[in-house]
Structures are given as C-alpha cells and as structure tokens.
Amino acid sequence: MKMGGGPKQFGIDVEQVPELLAAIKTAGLQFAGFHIFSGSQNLKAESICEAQQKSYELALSLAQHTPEPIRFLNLGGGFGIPYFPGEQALDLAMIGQNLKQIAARAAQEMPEAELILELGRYLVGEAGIYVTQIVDRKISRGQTFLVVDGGLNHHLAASGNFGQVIRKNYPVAIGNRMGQGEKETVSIVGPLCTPLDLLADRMELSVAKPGDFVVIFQSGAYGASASPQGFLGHPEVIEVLV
C-alpha cells in the first residue's frame, strides 16, 4: 500500500510546507518537527534505506525555513513482515546500518532533533494469532466451504479487503488438527452475508469439521483494530494476552 507521493489526501504537499511553516511563526505557534512517511509493508531494505535517506534530506532541506531548530524528526515506518508464500522476513542490518549513518549526520547537521520510527506492525503483527470455530460445512458444486463463527468484521486484512490489489491467503491452519495427514481443498468463510467475507479461498488444509478451529497466524497488526465489528451484528471479537 504506497501512501506517499502525487496527490493524497494524507499530509502536507512538499511545496506548500515553506508558506506554512512562516504562517506558524506569524501566529506564534510552536514549531516541533516533521513527520515524513511514504508506505507501508515493506520487505525491501534499499527500499526502506533510500525512502529514510530522501526523507532526512527533504528535511534537512526544509530546516532553513523553520522558526526554531527540529527537535523531531519522524522517518516513518514501512517496516513489512512475510505474510504469503515466497516472502522473506525483512533483514534488518542494511537498514541499521543506514540509520546509523543518518543518526551520525543529524548529529552535526541538526543536533536538537530525536529521530523517531513507527514499528507497529513489525513489533506485534507476528506475536497475535485469530481463531474462529468452525460452524458448518457446505459442498457447492464440488467446492467445500468451512463456515466460521468470525470473518472480516473481526479480521478485515485476512480477507483482503484491507489494501490488497489482488487477494492472497494469509497463514491458515486447521488449530486443534495440526499435523494430520489427511488433507483436503477448502475455502473459510466468515457469516456475514457478503461475498467479500473470505478469510481462505481454496487452501489445502487438514480436513475438518463443525467445532474445529480454524487458525490465521501473522494477526497482530491490523486485526480487531482494522475491522468493522458492528457489521451485521454479530458478536465482538475477544482479544486475550498470552
């Protein structure tokens, strides 16, 4: 999901910050920092390094038009964990080592400011786990549907309608049947009475049935807080620390 860059309704357009930032000292007001972020999911350190790079440089670029010395600079986030087959967990010394070289330089270069990162995702998306039971098993046309008590009012992103261009099934495993040999070909769905409430489409699990559990791993981040859980009416997830 890019969320920086061209016309956007997040932030303030790059061009427009000089005329604002002398609006702030006329009306004397505070000025603190700046808060640059350009993405979000991201598993590519270059990628990660060179948007932290161009956003200390922007800046350092904009600190000539400041009433008062940054005292904040926040680089953003972006820091992305694997949720589909064939992703790699982000290696994160390529990008220490780029912080570093920036810490160095706003040493020198602006020595009033604290550099700030936002790791959400990257901290707790791994550590949650959703699970929902298994209510019922449908056969439509030759297609088994597993029928879970949760769907996307309680897990929005494991349904894919939370950014993703083209759908891809988080982690799912059968909870309470893992390791078990017999497999077999289903879809999960949620019971809300829309199409869109599909939290795995044709996976390969252990087979199972009503009263099984039904486990979507990398949860985290973007679960219950992300989800519309008033919709339809159906009870509110219950969120438990472990």
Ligand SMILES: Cc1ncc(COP(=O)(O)O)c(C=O)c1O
Second form
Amino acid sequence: MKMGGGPKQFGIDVEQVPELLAAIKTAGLQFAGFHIFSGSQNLKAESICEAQQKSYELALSLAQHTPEPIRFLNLGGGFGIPYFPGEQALDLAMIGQNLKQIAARAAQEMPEAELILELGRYLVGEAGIYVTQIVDRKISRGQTFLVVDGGLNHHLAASGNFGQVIRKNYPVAIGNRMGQGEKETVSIVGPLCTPLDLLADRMELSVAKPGDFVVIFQSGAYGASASPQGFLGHPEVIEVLV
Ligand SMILES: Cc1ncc(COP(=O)(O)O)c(C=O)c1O
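Show the form predicted together with the ligand, please, because up to now only the form predicted on its own has appeared in this conversation.
Everything in the complex follows now, all chains and molecules, and the chain you saw is the first one.
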C-alpha cells in the first residue's frame, strides 16, 4: 500500500518543506526532525531498502534547510507479513544490511540524528488470532456455509473489505479440530445481513459443526481496532492478552 509520492492526503509535499522549515524558524519553534512514511504491507525486501535509502537521501537534502540539526529521522515502516497463499516472510537480513549502511552514513552526515523505524503489523500482526464460534451450518444449493457469531464487525480485514482489491482468504483453521483428517470445502460467514460478511470463501477445512471454533491467524494488527463494531448492533469483540 503506497502512501507517499504524487498527490496524497498525508503529510507535507516535499517541495513545500523548505518554506515550512523557514516558517518554523521564524515562529521560534523547535525543530526536531523528519518523519517519512512511504507505505505499508511490503513483502519485497529490495523495495523496502530502496524506500529507506530514498527517505534517508531526502532527509539529507532537506537538512540544508533545517533551522537546527536533525535529531530524529523516522524512516517509516512498511514491513509486511504473509497473509495469503504464496506469500513469503520478509528477508530481514537484507534490510538489516541496508540499515547498517544508512546508520554508518548518518553517523557521519547527521551525527545528532537518532534513526527510527515505525513498525505496526510486523510487531503484532502474527501475535494475534481471532476466534469465533460456529452457530449454524447451512447448505445452500450445494454450497456449505458455516455461520459464526462474529464477522466483519470484529475483523473487517479478514472479510476482504479493508484495502484488498481482489478478495483473498486469510489463513483459517477449525481451532478445536487441528490435525483432524476429514476435510470439506466450506465458506465461513458472519451474522450480519450483508454478503460482505464473509470470513473464508470456499476453503478446505476440517469438518466442523455448531459449537466448534473458527480461528483466523495473522489477526494481531488491523483487527478489532480497524472494524465497524457498532454496525448492526452485535456484541463487541472481546480482546484477551495472554
Ligand atoms: C504513519 C504510520 N506509521 C505506522 C503505520 C503502521 O504500518 P504497518 O502496520 O504497515 O507497519 C502506519 C500505517 O498506515 C502509518 O500510517
């Protein structure tokens, strides 16, 4: 998800920054540093390295306009996690090497600057699971639906309605039947009266029945906090820290 470059609702256009820095000086405000955020959910280490290099170069070129030395340089985040089939975990070694080079340069070129990374889902996404209980099993024209007691109201991202262009299934399992041999193809749907309330579309899962628990992995980021919990008045999700 690209969040920098071109016309954007975020931040300050680069070409306006020198004027802004001058205004900061005139106003007698204390300048601390730059916060540059170029995107989110990136699984290509090379493009994260490129974005970090470019962000560093940008800050360096703007340093000539700053009223005081740069004390903080936030290079953003963007470290993705694998959600969908075929996606690979990020190659951190390459990013580490790149940051080492940037840090060595910064030590010379902006010695007062503390370098900052701003990670979200990479820190917590894989640490959280969403659990919802099957309340009904329905067969409609040959397709099996397992209806659960929570849906897009608790986990908008897993329903595919939070930035996905083509809907894909999050990793899902029947939590109390892990390793069970017998499988079937089912769709997991929430209790809301909208076809958007779909948590898994025709996935092969362990055969399950009402009372069983559906688990959605990779749910520690952009879960409850990114979901419309008030929509249709169902109970709110319960968050448990273990
Ligand atoms: C300014 C800023 N910082 C951090 C994040 C966290 O991003 P992510 O969860 O992709 O690491 C975002 C997400 O959009 C953001 O806009």
